[in-house]
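Here you get one chain, nothing else, as structure tokens; it is the form predicted on its own.
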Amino acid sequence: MLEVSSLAVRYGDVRAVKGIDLAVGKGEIIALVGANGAGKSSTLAAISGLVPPAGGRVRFDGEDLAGQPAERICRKGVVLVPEGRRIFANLTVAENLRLGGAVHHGRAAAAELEAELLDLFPILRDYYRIRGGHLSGGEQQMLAIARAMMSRPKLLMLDEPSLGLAPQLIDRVFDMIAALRERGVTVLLVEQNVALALEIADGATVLANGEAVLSGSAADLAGSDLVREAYLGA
């Protein structure tokens, strides 16, 4: 479904990603792990058009991404959902389920979707009539998932969806992006928690200082002495 080779990013001077290659099939959850600064936003930056790669290709369902506008390759199914939710805060949370799908549908097929993902995130039904920003910062990232879920993406993109939240949190969220793969949907996560990560992905790429330096199914990298010296504590 994507596939991704030789990307390279920069701001300026600065090489941010250094020609990773990532491949991502139908259906299933990819990880992109690795400390701070490992350039894994900026890889999804560069996937949604928010930011012109400087080298590599970006290719999904067959067709070249690199250098389209985001509003296009959003309307591809490519969807993010950034760092730090952006929700909009004095919109209630009907409001924005409904902006998430305005452009995409029709009344009927919006509502029936909009159905479906209550049904799949309860809390926001609780909440429906609440703006969101008195949400808890778990339950405004299951909103910014439900809104972009209201697309309905072929690739949903997460952006440390457990950034910020307090731990019990961390694993509501966690269980609704594995119930998502469960729907069929195909999501490339980047997540600076790997372990928890791990746990739920098919298959992981670690990045470290803008370069790939680990690739493989998520079992066999959890299982690796690198990732678990570096990156899980052991």
Given for the second form:
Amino acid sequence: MLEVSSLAVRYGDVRAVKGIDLAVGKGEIIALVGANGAGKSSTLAAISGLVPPAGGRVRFDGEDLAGQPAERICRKGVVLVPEGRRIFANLTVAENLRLGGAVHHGRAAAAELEAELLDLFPILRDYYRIRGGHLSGGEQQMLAIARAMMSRPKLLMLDEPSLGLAPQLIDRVFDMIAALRERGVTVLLVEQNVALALEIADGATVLANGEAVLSGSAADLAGSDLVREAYLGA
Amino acid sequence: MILLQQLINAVSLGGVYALLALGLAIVFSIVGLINFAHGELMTISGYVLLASLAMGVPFAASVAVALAGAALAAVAMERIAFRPMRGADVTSLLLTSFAVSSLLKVVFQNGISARPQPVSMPGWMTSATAFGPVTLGHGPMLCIALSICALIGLELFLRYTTMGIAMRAAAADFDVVRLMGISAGRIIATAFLLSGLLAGLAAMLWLAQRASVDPLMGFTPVLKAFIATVIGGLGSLRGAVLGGFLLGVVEVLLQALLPSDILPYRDAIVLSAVIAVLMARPNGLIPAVNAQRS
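Next up, the form predicted in complex with the partner chain in place of the form predicted on its own?
Everything in the complex follows now, all chains and molecules, and the chain you saw is the first one.
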């Protein structure tokens, strides 16, 4: 479904991503793991079009997305939930969700999808008319995911969904991600918490210093010495 | 009774400042541009009205044409001058808008005339009605009514339409709005369209009480509107409206109440008050949601 080849990202003289390859198949959850500054978020930013790639290809359903503007990439079905959630704090939950579904016309279909998502994230129904800024971190993460789901993504990219959340909330967010997979959504997950990511993912790629150092099935990586020593603390 | 008449005048001037300040604030909140050519949008609208009336178009239709002219001019300004500068820093954008403003002024002076051109407004607009002991001018009352209608209309647009919600969101986090698949170009064009429409309306209300157009027509009111946006909080829409009304009211009331030997210092007094407000509240009376741009 998504095939990234030799993707490079540069900020001035800094080469944040130095030509990585990555593949995500339909219905899979693929994790992109690694330490802080390894280039995970830059990779997602380049795929989503927020940052123009310095080189490489991003093929999605056979079409090269590299260099296209973010708004067009979203309409193709590749949607990013950015790091730090970035919900619109000055807008209500309802307004946040409405913007998420703005690309699709047809009020009835949007209302139906919204009702389904509110069933999946009941807390958002309780806070429907409340401003996003008043929600807790975990609730904001739910809102950010639901907002992205409103655009009916084929591929959902999640950047550090566990960041800054209490452990029991992290579990809830990851339960939600598993629930999304059951709805047929393909997920590319960036996560610093490697153990957690490997638990939920089908496959994973390990990034270090902007390069892909290891790639394989989640089970293989969880068993590999490199991952155990460097990221799982075993 | 004189005080009531002065108060009406004050609120009507405040309404014009508020419309102009709001136009500046909408554009600033979304693209970080302080548009010094905003006054020229007002002037363009005035000349379009003049031309339309000269061609024999009825007054109401001419006003509609003048409003549309200002809105289209604003969108064209963005396309031609500001879009190539997208992503540039605040100073570069500011200088670009200075250039656009100077260029248009020269075009008006050489292409039309440096002298004021009279606009024949309908008689009912410049006359007044006596309510018992109070005589109220139609111009100022119309001005207040239309300003309030425009403010309510804009509020409804920003609150209930998807584009309006997207504009409020873009003022806080433009990147994420683009991640929702909403076109950046359309949001920016809408912001300029609205600012042009508001400048056009302000021009009509300004003309209703002055009845002549000249190349520098937009300069003074927009200068005041800048001050209003700063007092209100740069980029804050509510702040711009509040700042506009406040400045208009203070100006007119000082004009009416100050003894004649202090009157020449009116602007100095107003500007000192502005400095005092900014010392107490550096981000303005109602700071914008996203202060990082300013």
